[in-house]
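For reference, the chain that follows is the form predicted alone, supplied as structure tokens.
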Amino acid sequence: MQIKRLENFQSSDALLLLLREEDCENLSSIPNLNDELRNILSALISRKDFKGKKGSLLRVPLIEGNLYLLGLGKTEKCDVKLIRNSLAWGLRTIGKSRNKNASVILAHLNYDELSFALGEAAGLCSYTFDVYKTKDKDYEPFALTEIYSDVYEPEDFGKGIIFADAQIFSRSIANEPGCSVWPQVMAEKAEALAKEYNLTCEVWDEEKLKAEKMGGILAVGSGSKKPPRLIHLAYTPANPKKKIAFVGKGITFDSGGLNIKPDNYMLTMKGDKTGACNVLGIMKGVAELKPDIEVHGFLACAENMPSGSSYRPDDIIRARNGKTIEINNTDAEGRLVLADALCVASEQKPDAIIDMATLTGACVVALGKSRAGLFVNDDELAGKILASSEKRGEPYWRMPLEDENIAESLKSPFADLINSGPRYGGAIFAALFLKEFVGEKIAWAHMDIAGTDFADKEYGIYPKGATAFGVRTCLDYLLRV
């Protein structure tokens, strides 16, 4: 997507104008409109065809091109998140309607980071996962390739594009089915990324995993013909001021194992690798942003399948740090692969570890499908993550990481820990379980992105399918550490 500054009103295939209700009452406050368009707007508003109501979209055919009016609602309830989502929706609509270029007028909105948000929206608006659809003669690809805007700061817009590209990179892998992406394929994608962006990449195969005593990953992957992998990517600048590690759950397909899922819960389980896909996207963004921070990405990848070689309920396994775990549910597998990966990440002695995982249905029950759970052992880290999530429009809710009763239920009569607890407080149980594998005195955050990882329908910056929720929050955090 190319962008140029809109100096004065100029003709284009489409003109996108975002208006609050108050803007409709004071058209003189909107710059870069010629008299003809101002008169058209005035007539539309006076006839009540358009009043700036939130979520309203009106297309007006002109002699040359089309005018798209998109409502933002009342000023007091308008923010950059709404503008970003609205821009993506408007640009997506314009691009799907064969418009090759568009002028976007934003200066009247007067919010911080508008150019950044425009970059994110411009980068994200065209994405759709259609690689497996047969394209017939009537197939119409997304046409929009050029934008003119009266709000354009090249550096901010460029960062927005990088953030968007990282999120799309993650989405494109997360959307792939289990027949196309398994642990070895994840490793190949990581190696290709490392080669392209001069990152370091190390892959532990099943023999190396055994030698390194990675009992959690090995157990989860034991039932599949596709062996597990631990993938380690690293970006190391000359004089880093901090070291941050990201850890992602990469269950390339989750059948539930011997505790097999009902059919309606197994659908979309190709997305159980989203945490690992997000780490790939983050590392791509890091390589392009080049922060003065050393960044490590760990992908714990396995396929959880039922077979004669699967791990079983009642099995006792040993994680990398030596702690033993009694298995009472093979469908609580994500925390097992993360346990080993968190141990390895802790050995790097980073300033902070952030893990991302589609971990618990309990978190979806608690927070719904548009807000992720955030468990943090450090208030400063929590504050920075929440500030970045607010900036990027990816909402989290900080959840409790202390509960004596739930902590008590982690204990097993036969091992150090049990991998699944009682029905209530399931997301907290999982977070407390993971905490057992984080090194002492390391700031750590666990993002439970179950529910937010997949969009059932298109809205805002999200198409239907994988969302890569959290990628832009983490990149933003790295720029503010």
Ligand code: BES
Contents of the next structure:
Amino acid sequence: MQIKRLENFQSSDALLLLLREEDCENLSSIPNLNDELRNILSALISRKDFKGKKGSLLRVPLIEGNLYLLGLGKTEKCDVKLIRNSLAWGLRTIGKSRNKNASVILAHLNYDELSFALGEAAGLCSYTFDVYKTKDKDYEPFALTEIYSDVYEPEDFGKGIIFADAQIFSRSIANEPGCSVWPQVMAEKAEALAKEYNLTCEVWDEEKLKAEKMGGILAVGSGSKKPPRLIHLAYTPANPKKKIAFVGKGITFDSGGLNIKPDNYMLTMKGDKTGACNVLGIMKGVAELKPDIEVHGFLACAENMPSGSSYRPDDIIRARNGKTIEINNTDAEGRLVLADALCVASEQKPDAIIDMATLTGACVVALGKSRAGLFVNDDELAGKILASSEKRGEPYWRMPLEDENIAESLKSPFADLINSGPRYGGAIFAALFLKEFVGEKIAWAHMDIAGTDFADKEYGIYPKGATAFGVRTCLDYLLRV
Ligand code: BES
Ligand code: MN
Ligand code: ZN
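I have the form predicted alone already, so could you send the form predicted together with this ligand?
Let us now look at the entire complex, which starts with that chain.
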């Protein structure tokens, strides 16, 4: 890509100009606009065809190509987050209109870390899930050829692109249906990633899982013809400052098992592997960013299916750390695969563990679909994650890890634990359950991304489908840890 200072606009198919309401009232704030554009703009603005309202997009056909005006709303409310979202959405919309390339004009916008967000937007706009459409794809890949900005910093922009690519990598797997991605396929994707980037990768198949006493992941995977896998990727630089482990829930399809999900509750459950996909995305980002931190990624993969070999309600299973679990609902499977994986991650004695999981419908009820639940046993870790989440525009809400009554309901009359509790506080119950498998004195964060994993319709940086929410927050955290 060519980065240009604003002088004479080059002719691209599409010229995208981002404008706040105040910019429309004062066109002289946009430096060096050429006469042709200035005349068009003042005409449109004086006719009130365009006022810079947030989310407004006006296409103006030019003799060559198109000019797009994208409104950012009021200056006082405009920030990098808004620009990231608006730009990604604007560029995606331009891509849908068959433009082959675009230039973006931001010469009048001066915000801290704008280049980073531009990189993220430029990367994130280019993805929609259309590999299975044989015709009428609604989006043509196009090139962002020029950026007109005075605050452009190539290194930050490059980082933004790496972050975006990591997120898109996760999305591209999370969007695949259960008929094309199952645990062994996840293992093959991890192995391919490891080979490409020189990471280490170890895969535990069902035999090894038995030998390693991984009773949770084996039970959940037992009903499926596709056996479960535990995947361990590692990035190990020479003198690491810290060691961080990520753990992802990788249920390649969640039918509920014998406690089968009713009618349309099963739809979108191909997305129940998003946590594991995010860990793959994070490992890709880490391999490209090369921080001086040792990073481990664990993917706990199984397919939750009903069959003659399924695990059953009433079963009592034994997790990796020896704790026994009475099953009262086979649909509360994520916590069982994570239990084993958290034990294995803890054995690495990392400075922190972050797990990500589409874990509970209760979390979606509590927080809606734009915020993820964050449960952390360590305030410093919580602070760092929340700071990164703010920077990257992925909102979390900190949830309680303490509740005597819910803790009491984890007890089973016949085993050490029961896998599901009363209806109320379901997300907290699940987090408290996971806590039982995290090693002593390890800082640990659990991200419940059940609500944020999937966009019902496109908005901002998200096309319809898998969002891979969380990847950029975790990468950002790794750069600051
Ligand atoms: N994968 C689901 C949680 C989920 C729900 C993710 C909605 C995304 C959207 C999880 O395995 C599940 O089924 N949880 C149950 C737990 C219950 C049986 C205790 C739930 O939330 O209903
Ligand atoms: Mn389930
Ligand atoms: Zn699930």
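The structure displayed is predicted, hence computed values, not measured ones. Residue numbers count along the first chain shown, from 1. Here the rigid core means the biggest group of C-alpha atoms that line up within 1.5 Å when the two forms are laid on top of each other.
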| query | finding |
| --- | --- |
| Flag for Ser255, CA shift 2 Å or larger between these two forms after aligning core | no |
| Post core alignment: Ala234 C-alpha displaced by 2 Å or more between these two forms | no |
| Rigid core superposition, Lys290 Cα moves 2 angstroms or more between these two forms | no |
| Rigid-core-superposed Cα shift at Tyr152 between these two forms, Å | 2.4 |
